[in-house]
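Next comes just one chain, in structure tokens: the form predicted alone.
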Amino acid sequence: MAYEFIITEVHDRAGLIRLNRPQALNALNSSLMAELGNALLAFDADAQIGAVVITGSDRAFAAGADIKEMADASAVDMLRSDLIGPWDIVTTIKKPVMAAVSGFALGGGCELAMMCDMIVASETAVFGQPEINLGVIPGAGGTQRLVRAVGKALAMEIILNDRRLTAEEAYRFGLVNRVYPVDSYLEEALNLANSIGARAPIALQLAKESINKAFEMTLTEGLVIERRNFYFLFASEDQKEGMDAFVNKRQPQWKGK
């Protein structure tokens, strides 16, 4: 499928989606987000893809949502168009989704990265939620996901006073998984995606679901989901294959069944 604002590639078991509005530092407009959603759904349905990486350019992952698209909108306009609603597709993808971030990840760009399951950053990455400078607040999950990632006190400073986090700070505070030089961060992200994507597909899906439930439920409720998923996997061929391979000291051959 041909896209205008993104570029898709396949790297072994990893599907790669490049945000491609360089003249606007990959500002996230409705058209780009619609294309991103379609590409994610296509990779999610492709049995040859085990994990997905979303990236931008070395200069900017995404500098934010497209302000020009909403500057003149009324509250009713925003409500009727549900401008942010299509972004939720990112969080519905069953396969692991990773953000490979270099340069600016601000506003909507930071929120998009946080929607992903993991973040690999370059040393030049900068994370922030500067919406307060525009007289608004984050609207695509920033006030919720940032608190869960870095804690209430730091999230308050980032959102209320436009504090920016360097890649090293983001790593130290638990927002990102790994930090690499600019010339290798994307390759390392793809290596990680391929390593994860080569594992048992159904187990990956249910593990991701179980982890995400930890942010939505009490411990007791989350344990119920985890145990249900654990038991359910014993109905899969991959469980039989994985345990037989372990007992017989060989590499498993996953079927995703």
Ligand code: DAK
Second form
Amino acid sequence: MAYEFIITEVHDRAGLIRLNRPQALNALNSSLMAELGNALLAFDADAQIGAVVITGSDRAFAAGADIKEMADASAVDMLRSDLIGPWDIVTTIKKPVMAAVSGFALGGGCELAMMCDMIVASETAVFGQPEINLGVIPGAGGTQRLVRAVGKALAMEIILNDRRLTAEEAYRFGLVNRVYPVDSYLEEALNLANSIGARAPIALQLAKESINKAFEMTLTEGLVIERRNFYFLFASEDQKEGMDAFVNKRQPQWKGK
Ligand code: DAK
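Instead of the form predicted alone shown above, give the structure for the form predicted together with the ligand, please.
Let us now look at the entire complex, which starts with that chain.
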């Protein structure tokens, strides 16, 4: 499909989505977000794809939601626009999603990265939630996901006082998985996506679902979900294949069935 604000590519089993509004540092306007949502759904439905990577440019992953687009909106405009719909797709697709972040990941850009399952950063990445400078607060999960990622004390500084995190700090505080030089972070993110994406598809889906439940329920409830998903996998051909391959000392061939 032809898109205006994103570019999609396939690298082995990894689907790559490049945010592509360079003149606006990939500011996330509603058209870009709609395209991103459609591309994510298309990769999620494509059996050849095992995992998805979202990236921007070396200069900017995304400098936030498009301030110019929302500057004059009323509260009712915002409420009616259902802005959050396409953003939700990032968190509801079944396959693992990775953000490959270089340069600015600010406001909605940081929130988009945090919606992904993992973040691979370049050494030049900068994470921040500067909405306070605009007289607003994060609106796409920043106040919730940042706290869970880096803890309350640091989240308060970042959101209340526009503290920005370097890639190295983001790694140290547990916001990102890995940091690489700017000329290799994307390739490394694709390698990671391909490594993950080559694994048993149904187990991947249920592992991701179970981990995400850890943020939404009590330990007892989460353990029930995990155990049910574990038992359910014994209904899959991939479980039989995986265990047979181990017993017979061969590589498994996953079918996603
Ligand atoms: N929106 C629109 N345009 C942007 C932009 C943004 N967020 N960020 C940068 N640009 C544009 C600039 O206006 C400029 O355009 P021209 O003037 O050339 O036409 C161009 O990109 C280059 O930017 P600069 O000239 O400013 O470049 P610098 O290197 O000097 O500065 C910067 C880079 C990233 C530090 C600076 O551009 C900046 O501070 N940008 C704004 C960062 C920010 O405040 N981000 C938070 C935005 S609020 C929600 C979903 C999402 C959100 C809320 C709700 N729901 C679903 C409910 C999210 C809200 C936000 O993200």
